[in-house]
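Next up is one chain by itself, shown in structure tokens, the form predicted on its own.
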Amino acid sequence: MTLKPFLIRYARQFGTLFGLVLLCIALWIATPYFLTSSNLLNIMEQSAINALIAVGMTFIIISGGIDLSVGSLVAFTGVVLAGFLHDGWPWPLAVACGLVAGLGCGIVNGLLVTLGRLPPFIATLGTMSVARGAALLYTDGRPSSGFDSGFRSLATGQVLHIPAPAVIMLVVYVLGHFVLTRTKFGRYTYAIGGNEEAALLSGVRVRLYKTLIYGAGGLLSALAAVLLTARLNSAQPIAGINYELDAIAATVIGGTSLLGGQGTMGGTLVGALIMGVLRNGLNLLGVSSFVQQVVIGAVIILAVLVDVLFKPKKK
């Protein structure tokens, strides 16, 4: 390997952890009340469903596709989750049933994408309108709440002091990175989104993976939605505006290429860090919510740039 490409790799695989670190030192100088560890953790524990979101959208810009209804899909799942709460089901047995819903919503997408050949763009668009009005229908726009302990201890619990989102967001993208470099799924992921014709010629069942990859995506959100309902104590329909740019800018940032076949779950959960380490550093300096909006606008268009100029040109 010359000396040029070594670097070019290292400097995509390393580049975001490091302006992480830089981040974190910056805003370490800039406030003292940044480095410290009840705020490490609530950096954590705010970002866990913005990164929890994020690994889904990692599968499926890997494969090619995007997904703008995971923002409905958080507040879709979360009222179906409290209406089973409110009529007195068992939490575990509410919470697998909202993770029923999102999967399936996810497999909706995904068929919308592969059987109706519907680019993902457009599909996802629709499914994010249709989610949308659906929570809003189920309802009839009005938020639910009042939960039992036991549930909201997903939220509020801790585990040997760590924030329990924390703990599931760890946990989650342990699974996840082992999905994707260590099973026939995230092979299939990989070359899906690298060559899909190849992949077809290949002998994939690259419709059934692609199904699969948004269902996976919507059971993401869903689990998003179940931390966020019990967090807040509350099921909002209008909840998870935005979420779903949110997700595409975390997994960007964390070096997935949009067009496809190029990714890491390191990569992404870094990039969630990003947003959050950046999201809590900018309130603590007391920065209008206004200047957020376009500092986290410009770190996505640099990050996109950075992806352009470190990506291999094609011979």
Second form
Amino acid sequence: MTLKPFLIRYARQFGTLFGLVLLCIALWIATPYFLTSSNLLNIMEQSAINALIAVGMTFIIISGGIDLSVGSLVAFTGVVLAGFLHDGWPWPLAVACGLVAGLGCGIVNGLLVTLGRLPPFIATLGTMSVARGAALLYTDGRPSSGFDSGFRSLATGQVLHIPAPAVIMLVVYVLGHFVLTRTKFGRYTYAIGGNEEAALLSGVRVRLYKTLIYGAGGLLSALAAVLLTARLNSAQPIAGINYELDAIAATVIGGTSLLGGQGTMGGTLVGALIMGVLRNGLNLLGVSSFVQQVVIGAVIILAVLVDVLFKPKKK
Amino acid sequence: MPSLVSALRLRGIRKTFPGVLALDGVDFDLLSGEVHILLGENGAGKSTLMKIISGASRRDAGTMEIAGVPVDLTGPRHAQELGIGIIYQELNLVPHLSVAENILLGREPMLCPGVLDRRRLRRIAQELLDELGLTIAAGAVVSSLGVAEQQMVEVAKALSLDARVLIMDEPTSALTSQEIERLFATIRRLKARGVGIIYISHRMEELFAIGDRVTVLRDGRYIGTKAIGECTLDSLIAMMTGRDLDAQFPKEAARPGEVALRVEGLGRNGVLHDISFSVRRGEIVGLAGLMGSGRTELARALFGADAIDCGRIEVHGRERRIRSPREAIDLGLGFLTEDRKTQGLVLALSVQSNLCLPSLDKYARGGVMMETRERAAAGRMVDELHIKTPGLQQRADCLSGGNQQKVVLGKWLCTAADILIFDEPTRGIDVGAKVEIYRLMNRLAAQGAAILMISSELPEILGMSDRILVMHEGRIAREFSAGATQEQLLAAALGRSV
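Form predicted on its own already given; the form predicted together with its partner chain follows:
So here's everything in the complex, that chain up top.
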């Protein structure tokens, strides 16, 4: 591929990347501490949970859907995981069971959308409440804390001086990018989101793949729950509130169209990092969390506005 | 009859897009009260010219006069104010509002600011509709109307804006022959009122029925303007393509082999009743019928897209239950859908992804795509079908209609389907591309494919079919051999026994 079409094709992503770089430069000027390796690694670590959920969200939004239940699933799978850990299961097995629970919840979302023919917004609005309630019932509303150090090393450990959550995040993004661009599953995700009817008439098993896509969303929420539980050394039934909005924001800032059919994994990573950098920078600058909310909201609007304004108009 | 009053006069219109000279010094004259046909293959520059006339696009050079006054349009609204109306192929009505509300959208009569005068709204609209000789009630909800009636509402809307020039882009593409007659009656009324009409259509027989003059464009250049009486079909085709096509329908004699598809007593409640027929290898069977007669529904049922309630389907001699398009594809069926944009293509995906979508399993191992194989297969299709695209990664929505249709066809060549259902295979594509598609159908049949071709164009059915089935109200009303006449087919489609 020659350079020019390459640039045009990826202009949207580079635009977001450019925004991220600008943001970093601005923060570097504003506070010298920003551009230290420990802070940058810290940002990666802080962004990991949102970024992981956003991987699933990217698949779901590209397929033309939405998942509002991911935040509640983080809480639900977190407390389920904690239950297994407290029952004395070896932590790798407990983690595996937590992930399967997340996958199962995601598949339920998928079945509601495909077999139940519910609009994804409604289906996952419902499961958002159900999963939250289930987490509260299961724990009687109390957090459960204190896990063994092996499990906690998932959050506190390091690989080559890089925090484990950041490593996990990067591995999942590489995998996610691969699945989206190089596999049948990825191609069908785009096709279903781009034109479901045409995909169906081209022999794509739309219901199967949609169900799997929501399953993947649940699985990634569960993975985020594992990291969150390990980091906090505590599973809380009220964890993950508003995580769905952060994940949707990262995905949309990263250039994925809410109409479906378009989007990239790299874009979502950049989107998640923009949100992470922004939070980190504002913290360093001592900006109050109230103001932070306003700024992050403005950035979401700005990112999509730039997209709309600079998108080449169709003939 | 056309007067000699100029409604619109264009001279030396030029328009370039990055890398493309879309219009190169085009002249165009429209008289008040004439129907002026604009003819050209896809990509000849018709749409660009219409955009310039309707203010949606600006010319780079040339002059434009409306009723003798030079103008520079600033936008669609300006064009509207100057009396230029356009009715697009895709209708622009708000489905849940009434006819009257649509006609006067944005210009509703008010009792006082903020409060609609509903009675007057209804009355003004009804007067317009009556004037056009239409039997549409102004209070009817648009979504309850048929396509033809909706089109009339668009006409009424344009007239309510006092249009002196009316552009109609493929107005008949979704109409049945009776509806076309009604549209033509309306057009004649408009002519009598002195409205100049620019009429774009790919259906050649219509041009002779309604046109006064014809202007031909080719590759963005002005080829010529003639009175319709001086033209023949062949001379127009020659002007459009720059070459003489030996025949409009290059049908080759078939050598039918064994039965590939047999249907017995197939039914779907309320839609299809007791359908029985068969298609042999090497055969093209035409399926005619009016809109709503169940042709597309039959195709969807065969392809597993809609469930059937009774009946048997045999594929290559073995009874099969086809419950999904996937199963149909695995049995060697292919379905070229009626509407390539909403059913045939994923417009935001590349040419390559679209071509390979139904056959993706062939280019994947363990779910992972084998990029080189996929690219090679797509590249072969692009060469074989002469698909004009800058590259395999080009998005499908950037191609012209004819090339998009070839991509949809290519999908089924990639799966090596040998039972092909073509639903309106040449709708909305130009004459040159049509002939290419016909040739391809010949070649597929010669290679042993069984083809079921649904079409609303009777000449196409007659020109390309070895046998013809005519549907009426969900049943196969009659079967004809290739030598049938248009009148016979039409009579059967209307449910008359001959």
